[in-house]
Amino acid sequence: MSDVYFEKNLETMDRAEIEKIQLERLQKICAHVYANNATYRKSFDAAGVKPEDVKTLADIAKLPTINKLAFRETYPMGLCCVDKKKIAEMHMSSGSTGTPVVMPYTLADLDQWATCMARCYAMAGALPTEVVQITPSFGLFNGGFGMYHGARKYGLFVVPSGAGNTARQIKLAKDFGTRVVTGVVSYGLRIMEELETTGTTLPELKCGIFGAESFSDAMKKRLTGGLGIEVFDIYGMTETGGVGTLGQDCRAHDGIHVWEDHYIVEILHRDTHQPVPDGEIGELTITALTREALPVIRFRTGDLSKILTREKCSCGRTHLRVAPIMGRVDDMLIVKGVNFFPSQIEQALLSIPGVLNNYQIIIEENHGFTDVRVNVEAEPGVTGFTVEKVLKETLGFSPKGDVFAPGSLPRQEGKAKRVFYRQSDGSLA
């Protein structure tokens, strides 16, 4: 299939014009938050930086940087830069490690959000009255929606089937002819096991857009193995407007194309937070350029990654790529002396043969020395020291662990849950 464009001539403009459009944006972002939020000029004034300070592109740099503490802190919509009659839509994350981070939408927000995910659909080789079916939750947290409203917007028939109940997905998908299924990462896997354990196919699907979770290569060849489609990875999260706004990978899967028109992205260093050359890891920073409710100003995501390319791909299009999301700037382990990402595990896991696609690693106290298990589904013949020996061949260390037969350890509809912690009580949180 040839490459599939929802706004090709934006799309595919050299760099010189993306870089233009980006610091006339840039420019009046800074003016905008500046004269309508307190916050934003509290912190600008504090850098000893004004809007009009911002002369080039590098200029980004004198601005300061915000993170999630700044939504706790100004809860629920402190950060907000116009009048609340204005809102239209609200979203917000779970708040599941803290107070829940709001992101609020003008209509004009709701199109922006609608466009980058558009973009993300036509991407993924999807094309105008082909069914996509939606299987992220439609409330507030924002993967619903984002897929919702892209969908409209690019003229797909939608199946809005919302989370769970998974054989009535698969039924869905059949009576339906879905083409295009969407959902975060761990419940593409539950798909794939209902459809192995009743023994049903879906021919007419041919891709499958996945997020909001760490997403190895590893686990996309086993979804793309599983489901018989082409599997994509979408990036982006309540802080930036919702799934899709940042990007995705196109059909090269050669890193995630970020939409360099509506945001810049840096990559500060995780101490200092200084920029660090192109292809070194680092922690993904964003600045919003085109949202007005609550456009964020070098948001430091906690996500790690590095920027690969800013050379047009064979797709055609020109904006840069950055590497798959690596870990998290505060989920590193530290066991035994050894530094390592859960994203690692995952890896080494599914490198074994006959390792199935759930796992648990459980982080635990052992008198004063933190120690790893790390517990997997398998088929019948795969042993616990072959898993351990794989493991210490990745991480350095062997840790403990168990292989538990298929199907018998805990499992979510919505995002999987990794890793846990033992309590003094034996159980785990």
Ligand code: DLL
The other form holds:
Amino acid sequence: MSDVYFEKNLETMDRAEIEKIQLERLQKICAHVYANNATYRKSFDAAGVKPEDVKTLADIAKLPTINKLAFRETYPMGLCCVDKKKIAEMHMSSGSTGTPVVMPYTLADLDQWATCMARCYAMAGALPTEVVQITPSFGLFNGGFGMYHGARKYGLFVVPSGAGNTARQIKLAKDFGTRVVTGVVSYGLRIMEELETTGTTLPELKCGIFGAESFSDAMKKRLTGGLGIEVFDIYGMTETGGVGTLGQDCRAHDGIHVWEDHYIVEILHRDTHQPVPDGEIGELTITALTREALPVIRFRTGDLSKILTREKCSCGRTHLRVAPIMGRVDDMLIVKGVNFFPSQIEQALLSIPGVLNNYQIIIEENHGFTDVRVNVEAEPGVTGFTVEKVLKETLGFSPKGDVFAPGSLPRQEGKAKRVFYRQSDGSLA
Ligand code: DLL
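If the one shown is the form predicted alone, what is the structure of the form predicted in complex with this ligand?
Up next: the whole complex, starting with the chain shown before.
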């Protein structure tokens, strides 16, 4: 398959070269965080390990792991490894606990981010002469700015439309000839719905780059069909430096390539935190090799995936591929003794003809038992009975299924919230 690259030599170098670069960079980054950050130094000391102990790539397993808590406990900048005067930008995500996670960037970090993101645009087949429309918000969320920095680096014509006002988004796409649209998954669906209800087409649009949310295969198929374009799954997070830092799927659509010259990927057992063999599902754990201000070392992301292959891809790239994110360690729901992820419900719902893309999973207590209720928008003719039957076949227990008219369930700006807990006063949280 012929492909577009941003840094062909680096994206296609052989495994021995990747590993050589990784070891040099791992040794350097460990020395950097140990010398410049007291929190990192303490955690290395507590684990009885010094940067000099990293002699091979396998020695990474000697280093302590961290998770979001390390960011929250040291809010706002306690994990930062450079002087504040060197910081050029910051982004932030807020999670369920309320204490945000902050990522500071030096100018070099912004360039590293832009480079990873530029590689993603190229991997989606975008050409530097084309128009990209960036629909995530420009603000503390890393989505808008990351896609912007990458587009600048790659040379695209940017329409920085930001979040919301779907009718205007479509007008802009028509007026400026948008070829590449980027956004969070649920916003892609929103655009698709608007096009369907207004009977509009965007003939110039050729691909969509979406992420930030659970992205089941069924959802990808709907977006591909509904928008009539090739759809890509982009991955990244605040803690690794933002959207695109970790990678994306290529035109072979056979897993997410992770930029291995910038990041080391490990899959750790979700309970023991020990490495699992390739092919087994576990917690994606990331070490940032090329960041200055806040390089994460063995950051347990909370995302579940597996290594699909370290072999060269038909697109020519050699960077390993992981499975699309399957869910989060803390997302797993256990109801009536059955473990499942919200993404399994999504996959089951979307297999039902006439079921639309907006749904809610509601966990409620009923006389001391936990019940699940699934509210979903659907076209006339789809009944709660059908929804319940399909969910039972897929999950092995029977959630209640309620069908709502198209457009009647609430929608959020930014990432869609899918799982709700019924409070004692009946409200949803
Ligand atoms: O969501 C970065 C991003 C923006 C990615 C725009 C793609 C597009 P955070 O707000 O820090 O950053 O959230 C990161 O979102 O740990 C995953 O749980 C989830 N996530 C991100 N990308 C994907 C994806 C951005 N492609 C958290 N598939 C991550 C599934 C994703 N989940």
